[in-house]
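Here's a solo chain for you in structure tokens, the form predicted alone.
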Amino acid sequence: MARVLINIPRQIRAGETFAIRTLIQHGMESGYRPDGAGGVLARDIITSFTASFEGEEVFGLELSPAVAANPFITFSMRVQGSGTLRLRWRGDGGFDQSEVRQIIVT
């Protein structure tokens, strides 16, 4: 498992637009990248990720070998009342990693 940090605003109040903010530990090899042995290195990135809120997608992205190592992604969303998000990066090499956060609405 990766490391994972998500940054989410400790009051919300209904309706209000708030940005959540994430970070992932991964070294995301493009694939181009030569080895010391002549050949290319494999390719190792993610390559999407999605935020779902209460089973509802709210917002989703696909990255390419041009993003960054530890990609930091952030959004903004609005929500009526409390729920579960559930945030999902999957990539290369059968990466798949899903951290649920409870937005709690004041």
Contents of the next structure:
Amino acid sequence: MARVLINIPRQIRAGETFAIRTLIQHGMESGYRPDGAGGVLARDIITSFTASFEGEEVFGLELSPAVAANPFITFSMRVQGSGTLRLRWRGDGGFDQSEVRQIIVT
Amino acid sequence: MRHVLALLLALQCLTAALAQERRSGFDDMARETQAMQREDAANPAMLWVDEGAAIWSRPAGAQGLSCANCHGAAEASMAGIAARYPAWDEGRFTAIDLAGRIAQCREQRQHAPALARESEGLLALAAFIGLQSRAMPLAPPADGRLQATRAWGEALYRQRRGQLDLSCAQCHDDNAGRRLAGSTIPQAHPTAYPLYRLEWQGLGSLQRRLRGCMSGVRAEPFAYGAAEMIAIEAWLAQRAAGMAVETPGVRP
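Form predicted in complex with the partner chain structure, per the form predicted alone context:
After this comes the whole thing, all chains and molecules, with the earlier chain placed first.
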């Protein structure tokens, strides 16, 4: 399991836009770097990120080998009421990590 | 005694005068990079801090002791600790740096497998412990036994080395603030280590940075944990005494 930092504002009001900030530990090996033995290091990157709120996708992103290690992804969203936010990172070599957080409207 | 006091006073005045001109590498960074360090949610080094906090309370070794079993909550017991290193090691009668102390504690007290220099675990613990001193002034111990180490460190700092025949001081004292290719030459104050360097795409120690500089001037770098490395660290800490700890920092 990769380490993940997720930042959700403490105060969220219904209908108001707020930012979710995420940081995940991942080497993002581009697939273009030489290894020590004359070959090329195999590509190992996160290829997609999705955020769903109450089962509905609210944000999606496709990542490329040009993205630096430990990708920092931030996006804004708006909710009418409290619910569950599911964040999912998928990538090469079967990488699949999900984090679930509660969004609580105050 | 009076001579010593006068000397101390003179030193203090000198440090105070220097303190006004000293700049952390942070001050010369791009705004975007500064923003990464300023905000924990955007600072990738916090991923390692998180890992360090986990290791702190994870039992290791034959007796199943964790760091927390002896030291308790790091927030209390480790506040200001990282700001004092390198310090004097009573057991080995030599100077020791924070990474060395962590590895020593792990081996001799936890009886756990040693953490290698620059390993992810050791960097994570050093970053976690360093964070507990954030915003505190660097406070090298007044221990007189460290004087020889610092003097040696200063000599190494001023010694020309490598095929380019450059000393640390020629860049970081004489030409600090000017540019070397595209980047500003910093004054080389070790206030933010271990730090996340964008070029490394990961966390690294001061010794990694020093080794990078040494191979940059085409000198043979000292090994990780070498006495020379710790001497240079001790001198740099003395040189930066009083500056605020920024651990875990971000640098370009």
